[in-house]
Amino acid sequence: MNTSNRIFLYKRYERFWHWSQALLVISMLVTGFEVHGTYHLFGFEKAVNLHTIFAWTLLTLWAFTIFWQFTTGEWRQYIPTLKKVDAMVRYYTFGIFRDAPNPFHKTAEKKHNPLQRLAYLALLSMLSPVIWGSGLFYLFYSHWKSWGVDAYLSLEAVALVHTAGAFMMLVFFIAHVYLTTTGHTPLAHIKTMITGWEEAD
């Protein structure tokens, strides 16, 4: 590995919002899960106020990020793209297990490989949907009768709506952190998200 081939890829602004994200989502697993019953750490009452100040802050960073993202043009990052997609599940089903070289290279202007794109489209339009909007039917429930919606709705079934949405995130979650090992050494990636500097080939 050559350390003198360095690319900035990622902003003081990308890496702040990634790390806050990634303790606010541990932070609402943590008390989502002590909220279902799981265990027993803060208190179910501090549990749910916990878990309801920390997904009011995870979307105001969002609403942040969003501004963010289409002020400096960083949205284009997650267009999705079929292109080397069968390169990559190529790569990471088999040649990674083989010290195959990867197949995409990161710039400053492509930062996600086609996998990761879609995985941040599905993300996006179809996870978060779920979490949130059932998150928020459960958090206003001593709204529905005034939004006529107590007919059809059941507290319960918002409910495991809400909890199979945490094990999906939970699983992108694991799936993430194990993916940030498969750099030239496995805290490559990491501390590329933390200084911004990525060392390339």
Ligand code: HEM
Given for the second form:
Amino acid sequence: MNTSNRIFLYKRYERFWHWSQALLVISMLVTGFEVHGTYHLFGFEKAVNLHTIFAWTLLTLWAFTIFWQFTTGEWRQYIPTLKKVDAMVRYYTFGIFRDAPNPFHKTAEKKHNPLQRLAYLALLSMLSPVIWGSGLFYLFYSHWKSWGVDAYLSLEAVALVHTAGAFMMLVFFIAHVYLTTTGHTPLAHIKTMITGWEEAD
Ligand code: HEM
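For the form predicted in complex with protoporphyrin IX containing FE instead of the form predicted on its own, what are the coordinates?
What follows is the entire complex, opening with the chain shown before.
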């Protein structure tokens, strides 16, 4: 075992972006499932308005973040690799419960483990387009006729796709929060995302 040393992993903008996105996604889950009729919190109309405001705020945040990822070169952190994916799966399914060492060692240049890279890429390339695509069609329902898409789309289908995306986002969120607790203490990863510093083993 190495002695403890600190590494700086998350820059200021990155932490701002991460926590704002987290807050917005949680708010979209809360308002979205109210629109769906799962519970009553703000009232339907207010929930719809809030949901729309959060959607535009998230879109703006993403525009800045995409710019940040490319100007800093940090987008490379998301390039997928299959190397050691099997070791990570073994670790999360068995090793972690037997105090086995984590097969992946973070550095500032490689801060996502191979499984994380795949998960974030899937989120970005599959779930995001589903939620955004259906969300935008939902939002611009009144324009369908002038766009000439009303013959091909139905509101029910768009709602179903959007709701399926929302459930997938909920599953991602639960798994993501669980995995934050798997550091050397349950709150270690959360602390890193707040301060930017990781206490490496
Ligand atoms: C994390 C992201 C999101 C989640 C979890 C989410 C969740 C939901 C859920 C569960 C519903 C109710 C669906 C139904 O029962 O028909 C809904 C409705 C809706 N969502 Fe989202 N959504 C998200 C992102 C977005 C985005 C990015 C947009 C727009 C670009 C959007 C626009 C809408 C609209 C317009 C409605 C329908 C509101 C109405 O009935 O008038 N959503 N959302």
